[in-house]
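Just the one chain here, laid out as structure tokens, in the form predicted alone.
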Amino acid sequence: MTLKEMLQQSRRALFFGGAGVSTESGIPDFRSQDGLYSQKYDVPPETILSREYFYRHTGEFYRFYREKMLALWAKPNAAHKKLAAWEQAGILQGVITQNIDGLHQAAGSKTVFELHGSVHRNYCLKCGRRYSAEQILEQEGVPHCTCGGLIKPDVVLYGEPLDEETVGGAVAAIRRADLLIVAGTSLTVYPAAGFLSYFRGERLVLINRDETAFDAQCDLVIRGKVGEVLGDIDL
């Protein structure tokens, strides 16, 4: 059975995506051969993007964050646009994403569970005032609030827990789904990868460029770019 046929038969389809969903928008992923974590840095990106490093070396954190994580020039690709159209048509109940770029919302998706937060939300650790990603990009050095407090991106750093409300919503959506499409993720990052254990639906589909440890558990595995695969499906 093809993915198109599965979608046509589904009543509660759900999409779960990782970094590979945004690579066609020009945003590099993390763990592929030419991904962010394969590049050479004096300090590993995993260390820089940690809670401890943020507080101990805030200036160095923001230098890396502005250069590598704030891809505000990126535009939604075919995958983002197709998923938004399917949601609007009532075919898809929502999107769960490990990405922090906000491209699903930019494409028009309404129900989006951002497991790792978003670069578009930033807040003062002292007074709670909110700041946009553009304001963070415009400032130099360590960004501070008008009250003098340190501004922190609302993204989940290594060493930080996922947001409980977001996790609860994502798990509930997975439990309701009869079709789960997992795409653009190596499924090696926990706790996000563990979310698949909550799926009790009829069909599990995986779209990914490389093999994963979950391939054998899927009803359908498609090798390819997410945008190209979804973009070719007309319902």
Ligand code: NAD
Given for the second form:
Amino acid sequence: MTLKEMLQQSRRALFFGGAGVSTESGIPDFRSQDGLYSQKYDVPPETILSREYFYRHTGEFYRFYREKMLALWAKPNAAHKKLAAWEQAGILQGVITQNIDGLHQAAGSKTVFELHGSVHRNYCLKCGRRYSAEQILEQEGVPHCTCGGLIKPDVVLYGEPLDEETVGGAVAAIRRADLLIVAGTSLTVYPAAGFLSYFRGERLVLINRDETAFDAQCDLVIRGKVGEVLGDIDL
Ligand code: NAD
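Can I have the other form now, the form predicted in complex with this ligand, not the form predicted alone?
Zooming out: every chain and molecule, the one shown earlier first.
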């Protein structure tokens, strides 16, 4: 059965995505050949994006973060747009994403569980005042609040727990789904990758450029670019 036929038969389809969903928007992922992990850094990106590094080397953290993670120029691609259209049409329940770029919302998706937070939310650690991503980009060096407090992006750094409410919503949505489309993720980042084990529905589909350890468990594996694959399906 094709993905199109599965979508036509489904009543509660759900999408679970990772960094590969945004590569067609020009944002590099982590583990592809041209991903951030294959570029040479003195300190590995996993270390820079950790809680400990944020507090100990805040200036260095922000240098990397502004250059590599704050991709405010990026626009939604065919995958983001198709998923938003399917939600609007009642075909898709929503999206669970490991991405922090906000591109699903920019495309018009309403139900989005951002497991790892968003670059678009930033807050002062002292007084809680909120700041936009543009305000973080505008400030030079370490961004500070008008009260003098340090501003932290609302993204889940390595060593930090996921937000409980987001996790609860995502798990409930996975349990309800009858069709789960997993795409653009190496399924190596935990606990996010472990969420697939909550799926009790009928069909599990994986769209990914590279092989993953979960391929054998899927009912359908599509080896391709998620924007091209979804963009070609008209329901
Ligand atoms: P990953 O880098 O580990 O894996 C990406 C996977 O997507 C790879 O298997 C690759 O083959 C595949 N891929 C790349 N482009 C694709 C495309 N166009 N179509 C289909 N498949 C494609 O990414 P991950 O599993 O999401 O884990 C990385 C972590 O880094 C995530 O937790 C995420 O929060 C974070 N991250 C986010 C962004 C973002 O917000 N855009 C970017 C980089 C990393």
